[in-house]
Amino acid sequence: MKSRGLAALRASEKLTRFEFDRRDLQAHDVAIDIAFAGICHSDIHQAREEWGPALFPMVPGHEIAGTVTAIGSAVTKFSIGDSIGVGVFIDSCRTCASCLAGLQQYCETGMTGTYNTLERDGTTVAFGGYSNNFVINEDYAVHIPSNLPLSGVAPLLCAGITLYSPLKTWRAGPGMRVGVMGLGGLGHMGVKFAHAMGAEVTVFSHSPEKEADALAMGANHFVMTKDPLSLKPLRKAFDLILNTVSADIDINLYLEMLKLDGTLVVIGLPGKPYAVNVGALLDGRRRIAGSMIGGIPEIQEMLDFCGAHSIVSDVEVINADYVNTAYERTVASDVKYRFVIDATTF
């Protein structure tokens, strides 16, 4: 199948335009016309190489909403016209007790990531959705509910299920103090999933001019971290910390602030290994932990959860020659609060 998109050529060099070819479709597959594909910062640190080596070209794109065009003849889980959704991996084992757990994100074998690697057949470069159109198995899939916009539902498919998979893994709820660390794509939608949960939530960004949306989303708090002071008072308030900052911080400010048992999860991959003051650890039980997107099963109920409780992300949607302005105000902090590529725009 013939793609148009977007890709890097190489980690030093700007996104420039790119047309390649995508598998025929197989028995399982599903051939998808992208409406609109999410810039996640891991697209950035990827096609800069700041997690290592990567494989140019390299399409990025992991937040993709789209519209089913053409099935396999085995094909049972979507219909030609049905909202589908794809997200940070398009295959994995599925034999491994990870896999059979519906947990693919996290298979023993590593998940097949949806740019930036090899498919499991070892030679077919994976392709991400910074292009028209995209084939998937259609168990690594996703059905988008009919009542909200394609727009809003790209980010979902990776920054939405980063933020829902750790609030359900730590119960948020009602009595619960959660705070969420960098109000960027992800951290936004972890002030309305924790909001929509019913815990009391707090967001700690650098960015003052982010309150007013901060507080419009649901967040009880607004702290302004730039001054450490500001976090002197909200020692040991808190059950459960998401940091969701991209780039390198110091962390045991931070752990300070947690309860006894409290944990902070580490979602954002600036590239660099944090610090940790160990007696920060020690002083009431507090524990470090890490969560990566979520499985299949769980990415399907998250997005169900968007769509009983109206939720999506706040994005601003541009054509593609915009995307390496996107990637510069990105990294400046400077977007409310995802870009989104029209793929029409491809």
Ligand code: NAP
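It should be emphasised that the depicted structure is a prediction, and the values quoted were computed from it without experimental measurement. Rigid core: the largest C-alpha set superposing within 1.5 Å between the two forms. Numbering follows the first chain given and starts at 1. First, how it differs from the form predicted alone.
Fitting the two forms on the rigid core leaves the C-alpha of P149 displaced by under 2 angstroms between these two forms.
Superposition on the rigid core between these two forms places the CA atom of G110 less than 2 Å from its counterpart.
In a rigid-core overlay of the protein, G173 has its C-alpha displaced by under 2 Å between these two forms.
Alright, leaving the form predicted together with the named molecule aside, put up the form predicted alone.
Single chain only below; no partners, no other molecules.
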């Protein structure tokens, strides 16, 4: 399949127009006409080789929403014309305990990323969603509810599931107090989901201009974090806190806000390890946990939940020729709240 999109030809270079071939459609594959591809900050890290050696040329993109245009001879999950989504991974070993439990993101041999890797055959380069089309095994794609706009759905395949999964795992719901650290591409989805699940939601942010947005998205409270003293009255107030920020912070201030048996879930990737005061853990049997995206069953569950509650990401739709500018704006946190590329402009 002939494809066209954007690629980083070498580390730290600007993305440029790129033509390439997708693999032939196999028996269990579906072909996708991409409508929108979200820009995730991890795309930028990998295109700039900030997370270690990378594979170039690289076509980034793992927030993909589109329409099925062709199906392999053995496909049963999708039909031509279906709205379809693809997220952070496109395959896994399928046989380990994690895969068998529908937790493919924790595959014991490593999930196969949507880009910047080789597919399971060891030779086919995985090119991502910054392109006009895609090919994927049906088992690793999900159905998109018909009532949701594809532009707002694309970021759900990464940012959305990254927040939905810990909220479900720690059973957010009525009677729970949930804190969301940061109101960016990740955090704003946490607010929407926690509110829809019935929790009392507090947003922690250093940006006062985001208060109106936070409240409009369903937050009950907004707390400025520039002054650590503003957090003191909230000691032992929260059942669950979701940390979506990647900046260097004093994590102990937030641990102290957890109730007995409360959990702080780390979602953002900090630049250096946290300095944890063990006493903050001992005082209340508190926990620090981590969470990474979600497996295919949970991604589908999330999308169905979004369909039922009319939840999508807040996006700024851009043309392909604006992507390099969008990268700089993303790094500067100058986006409300996720850039999405119109794939018809590739």
